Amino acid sequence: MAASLVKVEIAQDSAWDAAVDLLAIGLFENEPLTGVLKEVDARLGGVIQDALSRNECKGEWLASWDTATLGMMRPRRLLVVGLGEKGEFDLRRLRLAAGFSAQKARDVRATALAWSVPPLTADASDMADVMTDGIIVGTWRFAKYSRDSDGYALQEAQLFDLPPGGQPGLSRGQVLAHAENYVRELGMRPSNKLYPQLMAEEALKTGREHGFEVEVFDEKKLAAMGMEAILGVGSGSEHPPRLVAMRYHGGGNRTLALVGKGITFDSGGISLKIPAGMEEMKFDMLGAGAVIGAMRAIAELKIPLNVVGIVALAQNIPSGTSIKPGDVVKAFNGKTIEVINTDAEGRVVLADAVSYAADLRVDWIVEASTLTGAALTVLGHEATALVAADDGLASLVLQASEASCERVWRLPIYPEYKRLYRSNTADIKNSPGRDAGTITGGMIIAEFAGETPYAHLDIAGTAWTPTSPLNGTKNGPTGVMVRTFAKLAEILSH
């Protein structure tokens, strides 16, 4: 994870005098050359304007054009990044553009990058935060399980032309980016290198390093606590399940619970998935990863709020001891679940985790999980689905996600949906069918929150994505929800 070591600083001089390998400058669509870009063009003898006239250089969103500067200014190369329409440019796009520049820096083997920060009506600290985050996250690469390494690492980045007051954002952006990259590293580990016990050990290690308490419940403790749901899901694997409770004492008398699904491999169980693409099911632990990463960030940022992180860890594997369609399990709070489809296992393990959080008498429960393919069908890779009956909590989650540049879209809850998961043999069934699948998935988990305000975030489409400005490998984990969870804790601490 060498990319995490990149140092980001605010610079005060002129960007064209920076002793760097690559200078990045943004270009808005259908806008003339102005400011730093106009000055740089003059120093390079009008080469940018010439490229514009030839339609080689464009302001379209994330179009790019680069050139060697041939000693006409200190940066070795210039990168012009398309920023799209000026009216559509915001903090989210600023973050993505910064990540895109980090990808381009790799292409030209730049060890030092400079940015002339484009004009934006936003808080300078927020701008520094998202640019720092974008650059560090955009530079990250998984180290791989091989001896091959290209030896490349971006070492420093300088932000020029940033309005005064950006320094606090640098620190925050670094903390969040490192936490996101940690989640991405966990996500890239195959299930034989990250089964439930090993992931629980990662939580223990992270707690020791970043200052929060961690308690791990093994299969004997889970049985004693009456957690038949998580034990049922994990019953087919030689690696038994774990429930991990992390506690950060930030102060005050209110507590936020963050809950995550950690299926370290999901074969579908007896309701076996098709073979094509099953290797991606190592990513089914990214809800739990986001919670561990968020706990790390919240502790480092010293947010003045008590936060409990709870992750349910299991492997969903078919064997002679596996849970079967038609089986009934009882969750920690006493509610029974008829298992219709063993591939709808996430809501089953989360029944124990969420009911345990509610039993702790926390003030809010927010849960993230790669729960349904339906979320990907509805929202693609562009947004996380939110299911919440509590309007107040839903509003705060949306506020936090907007401030964090992570898109979240709230789906409706109607009384008719509840009939879909009624069971004739238990309190509820785990799989009511395709109709309103993302919504009923969240509603089923909500049954175990009791009266505690609860929000469900389905990150099936956003936890790992195809190639993007912040993700240089196909089907790579994103670290989504770390920023939103940390911001939500900040909001609730006031």
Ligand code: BES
Given for the second form:
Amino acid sequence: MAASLVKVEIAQDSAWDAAVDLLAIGLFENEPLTGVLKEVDARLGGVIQDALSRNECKGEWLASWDTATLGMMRPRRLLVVGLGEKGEFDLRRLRLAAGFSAQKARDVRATALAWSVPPLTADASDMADVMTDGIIVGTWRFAKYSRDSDGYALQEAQLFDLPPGGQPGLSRGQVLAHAENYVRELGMRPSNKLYPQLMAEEALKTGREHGFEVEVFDEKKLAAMGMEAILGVGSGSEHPPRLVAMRYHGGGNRTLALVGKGITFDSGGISLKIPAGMEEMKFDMLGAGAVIGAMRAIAELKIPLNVVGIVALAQNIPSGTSIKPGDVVKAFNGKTIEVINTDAEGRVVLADAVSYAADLRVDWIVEASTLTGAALTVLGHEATALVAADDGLASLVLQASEASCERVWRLPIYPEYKRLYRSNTADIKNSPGRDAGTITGGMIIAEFAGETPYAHLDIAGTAWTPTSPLNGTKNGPTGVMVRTFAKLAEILSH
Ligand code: BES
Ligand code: ZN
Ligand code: MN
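Now show me the form predicted together with the named molecule; what you just gave was the form predicted alone.
Below: every chain and molecule of the assembly, starting with the one above.
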């Protein structure tokens, strides 16, 4: 994965003297040429102004225009990136623009990129963070299961015109981006190359490399602990389930638990899904991926908070030993679940994982899962759905997500929804039907958090997106929630 080893640095002096292949400069919509762009235009004999007046070059969001510089300045090429309305420009867009420039750098096979960082009323370190993150995430490509490789890798990026104080953001952005790319790597791996045992081994390896403890519970241990829920979901597969507990000791006397859904493949089980698009259900472990990635980032950033990460890993496939509609399983906390639909498996495995977290007497539980197609219906690929009864925790999650350039939208919890998942046979049923599907999904899992403040994040629409300026592989995993989780740990550590 050489592509993500790009070195990002803060540079002084003039961007137009940068020894790079490609210089990127932003242009706001309906704004005249000013600052660096004006200087560069003068060096290039007015070619930008000319393109602007012909409407070839424009400031519309992610419009782009580029030219060879023909020896008139040091960078071999110039890229003008549309930044949209000045009033709408923020850290989120800065990160996306940085990612977009990485795609463009690939197009012209630039190995060194420079940015004249656009002006923004924001902390310089935050700006350096999102620029670094956007470039490294934008550069990532999955190393295909193929002998072909295009051999391209961006080597370095230089950030010019950043206000002073950006240095800390460079290393933060780098740590987070590498963690995000790691999660994306896991997301791309198909289920024959990433099943529960292998994903547990990934957690062990990541813990060894980045400094957190990892404990793996195999199927025998899960049975001994009374975790019928995760065992039930995994019972159809030759690859038995695993629950992984990761512990990072950052200090202090409070602990955040991050919990993730890790279905390495979701065929639906006996309640089989339709074939169209089923291959994408290898992505159903990205909640767990985000937790492992966040643990890695949190440990590397040495955030002064205790964090435990718990991931529930299982494969949901039909066989003679599979869990069946009507079966009842008892979760770790003693609550029973009637499995109406084996395709609503995420909440079932999370029943064990979340009740295990609550049993650890942690102070907060924040869980991420690709839980419902309904989350996609409501918010599309633009935002993660938040379901949380605890207003305090909900607002901290929203604050963390906002600061992390990851959109999260809170849905309501009304007591009336409870009747949708009442069961005649067990404490609850797993499949309440279509109505308010994302909300009932979160409310069902909340039943297993007990009194611990709990927040559920449905990343079904955001963990994998068809297009994004950050994703050169187009349809692919995003690494979403790594940044938000790390930020939340930072906020909670104060
Ligand atoms: N992993 C899926 C959710 C999903 C579906 C994510 C489509 C992205 C696209 C989950 O396990 C699932 O199958 N959920 C069901 C729940 C229903 C049976 C209550 C769903 O969303 O249809
Ligand atoms: Zn699923
Ligand atoms: Mn499912």
